[in-house]
Every structure is written in structure tokens, then in C-alpha cells.
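Taking the form predicted on its own, here's one chain by itself in C-alpha cells.
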Amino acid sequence: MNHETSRDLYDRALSVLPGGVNSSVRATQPYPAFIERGDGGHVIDADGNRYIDYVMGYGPLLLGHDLPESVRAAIQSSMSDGPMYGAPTEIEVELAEFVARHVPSVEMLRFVNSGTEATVSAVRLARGYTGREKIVVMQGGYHGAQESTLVAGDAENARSSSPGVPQTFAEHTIPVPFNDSEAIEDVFETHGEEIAAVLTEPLLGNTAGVPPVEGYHEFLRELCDESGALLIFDEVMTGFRVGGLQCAQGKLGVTPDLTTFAKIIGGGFPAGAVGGPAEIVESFTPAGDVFQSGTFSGHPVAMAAGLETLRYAAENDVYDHVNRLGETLRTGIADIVSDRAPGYTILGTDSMFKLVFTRDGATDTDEACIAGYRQSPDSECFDHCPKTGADVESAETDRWDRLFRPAMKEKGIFLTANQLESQFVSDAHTDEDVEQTLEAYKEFFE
């Protein structure tokens, strides 16, 4: 393949751009392929190259690239109209309506721009519902740029994990390793009437995607319960892609007291929402005493292009398509590594998918961990997978970046910048795509 349209155009950007770029994922060595087009489940780069994409603008694009006409013709109606206007219009109504009718625990929602502002304004409802102070977070848990969860190290050592943070934004944060039911429960022992939340994915979703425990999430719930605090599903990943419309709290049969949603609820426009029982969610202003505030939240094309999305998820057979592509694709690999590469693991569930260069992982395919909402400790690849998120970023995350994705790349596999980031299938994907993948898989491999 030839690449240097996107070579010239990413020297051209280092020169006005920390970096060449706008979000640090997407720095690839030795630069990044700029992306004119996409076409379904493909995308054609600035060279004429093209690629079948899993990336799917990390997980917005669950229609794909070429939008049915139905929600095409919503955005093209709401951008004829105008821009936006800084008022309500019907739009936002009806996108709440649908969220509250479909997502068990949300009464009301608030809708803001991005998944970081969603959770920024989860933790102040938080904080400010509760009258406390602390919260709690998972160990290679994302929930987007802010201060409060910019935190690494532990329970009795976090720290900031960026200049720029505050050391004593992290003195109000607790990190606890995610699936160790005894952590956290030491936790709420020596801080429980301190936690404002816990604020957990169902999964990690930025670190492959490692699946909770049996029990995990409904343990948090008890905690949660007993002190006081508020349970928080960052469902940004998950949220209208992991469990269908119910999200991935209505497989799990676990009800959070906040929901923190981006990415599919706006259909591939920015827009991010915080949604709840309503004696919780109008402790925002101007209902409440918690400010939330923003020039563009409730965009009109944004909410258009998410509602069409959703109503068309509903009205057509788009999860059992994704869901089965997705489960195609992790017993492919599964049966592709356990011939050839032995220990490596494949993790995600539903229409999320990614194969981790783990060094111990299952050596048999009857055992691998290759999907599921869940682990169960009865499962014969229970030892053998992941459970919390430095089980992945201890994986051999040279051998991705360095050798596996440039050669998948060159193949035509468009995959996610790095061993952490989770992969998506959408409904534009076909089974001729998936089956190209697995023969790229498997050549690597040989």
C-alpha cells in the first residue's frame, strides 16, 4: 500500500497540532492513516487505500459508515432548519422519552456533549446528591479526561495520573483493582460514610473489554446500598451496543443509580447524557442546587441523528446481526491463536471484540476466554482471564502496536491504535468482511 498522502498530511499537522493530532489514541507509529471517506463497514484513507473498520469511531457508529435513509434524511432535516439555537426544541424530548423507555434505571436524563462531560457531571451530581466527597474507580477503568478520574495507584496511594491534575483531586479518588470484591469492601470499611459513588463500567471497556465476575456488579450494588453511596454505570462504551436498547445494566440485571451515556446516543455526533431516577437527576439546576450548563447540549442534529439511530436498532434485526458477527469473530481468532499462538487470549462480548497478547493465557480452545457478560469461576478459563485491567496492560503491548496492527493495516484491517482500545463490529459489516478478517488473522499467525 502507499501511504504518503497520509505521511505529508501528518507532517503538515505536527506543525500545528501537539503531536500531529486531536486525540492522543490516535498517534500510530510511525504516523496515522488520514481518512477521507467511509463506505459501510470500510473506510478509504486520504491514499485511496481501503480497509474494513473496526475502529468505528471507537464506538459511535453502530449503523456503520453509510447511514440508512431514515436517519440520513433526520440530520439533513435538522441542519436545514438551522444550526442550533440555545432553546429546547422536540427533539430532546423525544430522545429522553426513548432512553427512559427502553434503559431500566433512567427516569430522566441531561443530556451534555461527550462522554468526559457526561461522567464529569455524574461525579458533581454525585457529590453534591450525597453530601460527600469520595469516589471510587476501577484500576484501567477510562471514564474520560477529567480530574477526578485521572488517578492511578491504589486505595492507600493514589496519585494523579497526568500533569496538570491536582495531587488533591486524587485525595478525594480511591482506585481499587476492578473484580476484587474484597478491595473494594475494604474500602467502604475504612470510608463508607465519605463515598459519594462507585463509579464502575460494566465492563472494561478500555482495557479490551475484560468482563466482570459473576456477582461483581451485584456485590457493588449492596455496598452502594448499605453506606449510602450511589452506584455509577459509565455506560459510554456499552451504553445501546452491549444488551441491546437495555444497555448492558439490563443484561446484567443490575440497576445503577446514575447512567453516564456518549458515543451511539448521538449517532455518531457529539452528544453524552447522565441519566436517572428523577429525585436524583433534578438535583440539577435549574431544578436542583448542582450546576450543569452547556452552549451545545441538546445539539438538534445530534439528538436527530441519535434518535434515528436507535429507532432504527429497534425497528430492524441490527443486534442479532452485530451481535452474531461479533461472536464470529472472537471463536475464529480463538480457533486461529489456540493452533498458532497459544496463551493469547480474545475477550469482549456481543458486537465488541479484541485478541490480547497475554503470556499465560488459555493453551486449550474448550478453554479459552473468548466471551461472555460475565466469568464464571465454574468455567473451566476462569484462572486463565483477565480480571482486572493491569492483567491486560501487561500483556505484550509492543507486539500490537509495533507489529500486529501495521501488518494488519497493510492486509486492509483498519484496527483500533493500541492493545487497551476494544473493537467494534456495526450493522454495515458483512460475513464476506468477517471472513476476510479471519483469513488476515490467520496469515499473520502462519
Ligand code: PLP
Given for the second form:
Amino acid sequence: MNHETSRDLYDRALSVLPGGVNSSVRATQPYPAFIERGDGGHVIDADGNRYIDYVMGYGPLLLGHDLPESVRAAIQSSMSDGPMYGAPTEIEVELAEFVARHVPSVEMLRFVNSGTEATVSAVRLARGYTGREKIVVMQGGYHGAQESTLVAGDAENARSSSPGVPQTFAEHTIPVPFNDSEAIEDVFETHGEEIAAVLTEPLLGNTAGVPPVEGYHEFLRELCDESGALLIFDEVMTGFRVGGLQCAQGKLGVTPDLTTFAKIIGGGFPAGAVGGPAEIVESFTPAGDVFQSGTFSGHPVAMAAGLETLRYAAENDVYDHVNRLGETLRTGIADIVSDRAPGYTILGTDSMFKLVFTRDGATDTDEACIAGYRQSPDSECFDHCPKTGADVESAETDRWDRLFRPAMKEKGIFLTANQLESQFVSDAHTDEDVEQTLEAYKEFFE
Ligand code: PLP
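Hand over the structure of the form predicted in complex with ligand PLP; the form predicted on its own is what we had up.
Up next: the whole complex, starting with the chain shown before.
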């Protein structure tokens, strides 16, 4: 494959954009592919190379790059009426009604413009509603580029995870290991009355999709109910993907107090939302006194794209299709690597899938370590898993970054930059795409 144009564009970008990109994960080495257009389940780069795309915009593109006619028409009609007004529109009410009809925890929503804005607003809402300040987050979770959750370490040693995030934020955020009921119970014993919310992804989509162990979310639900803290599910990634229109909470059978959305809810355009019972969500201004506002919030084009995407998914067999292809990929990759790869685990559920390289001998039970590694690469987890006792170097990111992802790209398979980022199947992917993908994995391991 020739990548000359992408290389030249990257050189140009490096002098006007920090790191050459506008979101850090896009800066794959030695240079990223600059994408010119999408086509179904594929992307075509500036040099004309075609790839089967499993990045899918990092999740929003449930229907693929070529939107169905109904979605396209709704977007075009909204655009031809003018971009936005700074006044209420019917389409935002319709999307809110649709979401409230399908998602168990949602009675009322406030729309925002991104996943980060959704989690910022949810945390403020929880603090304002409960009158408490601390939040508990999971090691290995990700909730966007916001101060309250850019915190690493553990309950005894929480620290800001980025220069520019004041240490005072870490004083109000308590990271705990995902799936460890004892650890969070200890935290509630000490701080129970100060905790405004437990904020967690239903499954750790930002650690390749580590699933909850049985009963974990039920335990969180009880803990929150007993202490008066709110349970917030961050469904920015899983929302309208895992568990279909009911989202991951429907699949898991646990209803949080608040839910954050983004990605699919905007149908490929910037949108996010915080949802929950009216009693809590009405604490937002102007109904209540927890300040929240946004010039672009409820943007008509994004609302139209989101609503028509979800309607299309409801009326067609989108979830059956993407989940079947996701399962074929997970089992197909597992068959290929089982006697070839020195250490691996396959994560993901429904239409999310990821092959994660681990040190020799690491097994699925080391997933907690993989999550720990993501949060604190310098922690004990790196060499020795305190939870499972296994000796694992949790996730061999180097093997992914330098060897596997670039090799797959040359075979026409476009995978996420970091091995702990989930990958996504869209409705536009075909059986042939999946067959070709598995063939490429097979060739690599041979
Ligand atoms: N929460 C989760 C679970 C996410 O996966 C992401 C982004 O990937 C975010 C929040 C942040 O969303 P955004 O990038 O739209 O700000």
C-alpha cells in the first residue's frame, strides 16, 4: 500500500495541530491514515487505500458510513431549514420521548454535545442533588476529558492523571478496582455519607470490554441505595449498542439512577445526554438549581440524525445483524489464536470485539489486571495481579501498537489505535467483510 499522501498530510498537520491530530488516540505511528471518505463498512484513505473499518468513528456509526435513505433525508431536511436556532424544536422532544420509551432508567433527559459534557453534567447533577462531593470511579474506566475523572491510583492514593488537573479533584474522586465488591464496600464503610455517586461503564468498554462479574452491578445498586449515593451508568459507548435499544442496563437487568449517552444517540453528529427519573433530572436549571447550559445542545441536525438512526434500528434487524457478526468475529479470532498466540484474551459483547495480547499464560481471569493496567501502569497489577494471584504483564500494548495493528492495516483491516480501545461492527458490515477479516487475522498468526 502507498501512504505518501497521508504521510505528507501528517507532516503538514504536525505544524498546526498538536501531535498532528484533534483527539490523542488518532495519532497512530509512524503516521495515521488520513481518511477521505466512508463506504458502507469501509473507509478509503487519501492515497485511495480501502480498509474494512472497525473503528467506526470510535462507536457512533451503528449503521455504517452510508446512512440509510430515511436517516440521510432527515439530516438533509434539517440542514435545509437552517443549522440551529438557540430555541426549542420538536425534534429534541421526539428524541427524548423515544429514549424514555426504551431505556429503563430514563424518564427525562438533558441533551448536551458530547460524552465528556454528559459525564461532567451527570457528576454535577449527582453532587447537586445529593449535596455530597465524592464520586467513586472504576480503575480502567473512562468518562471523557473531564477533571473529576482524570484521576488515577486507588482509594488510598488517588492522584490527578494529567498535568493541568488540580490535585484537589483527586481529593473528591475515589478509584476502585472494577468487579471487586470488597474494595468498594470498604470505601463505602469509610466514606459512605460523603459519596454523591458511583460512576461506572456497565462493562469496561475503554478497557477492551471487560464484563462485570455476576452480581457486581446488583451489589453496586444495593450499596448506593443503602447509602443514598446515586448509581450512574456511563453508556456513552454501550448505549444503543450493547443490549440494543434498552442499552446495557436492559441486558444486565440493573437500573441505574442516571445514565449518560453520546456516540450513537447523535447518529454520527455531536450529541450527548444525561437521563434519569424526573425527580433527579429536574434538578437541572431552569427546573431546578444545578446549573447546566449549552449553545449547541439539542442541535437539530444531530437530533434528527440520532432519532432516525434509532428508529431505523427499531424497525430493522440491525441488532441481530451486528451482534451475529460480532459473535462470529470473537469466536473466529479465538479459534485462530488459540494455539498460535503466546498470550491473549478476547473481549467484547454484542457488536464489540477485541483481541488483547497478554503476557504468556494470562487468561480471561486476568481481565481485572488489564483494567488495573489501563488506569495505573505503574501499579502492582503490572507485575503481579493482587486479585487473581496470576503473574501477568497485564496488556502487552507494544505488540498491538508496533506489530499487530500496522500489519493488519497493510492487509486492509482498520483497527483502533490502542489495544485497549474497543472495536465496533456496524449494520453495513457484511459476512464477506468478516470472512476477509478472519482470513487476515489467520495470515498474521501464521
Ligand atoms: N464515556 C465513555 C464510556 C466513553 O467511551 C467516552 C469516549 O469514548 C466518553 C465518555 C467521552 O465521550 P466524548 O469523546 O464524546 O467526549
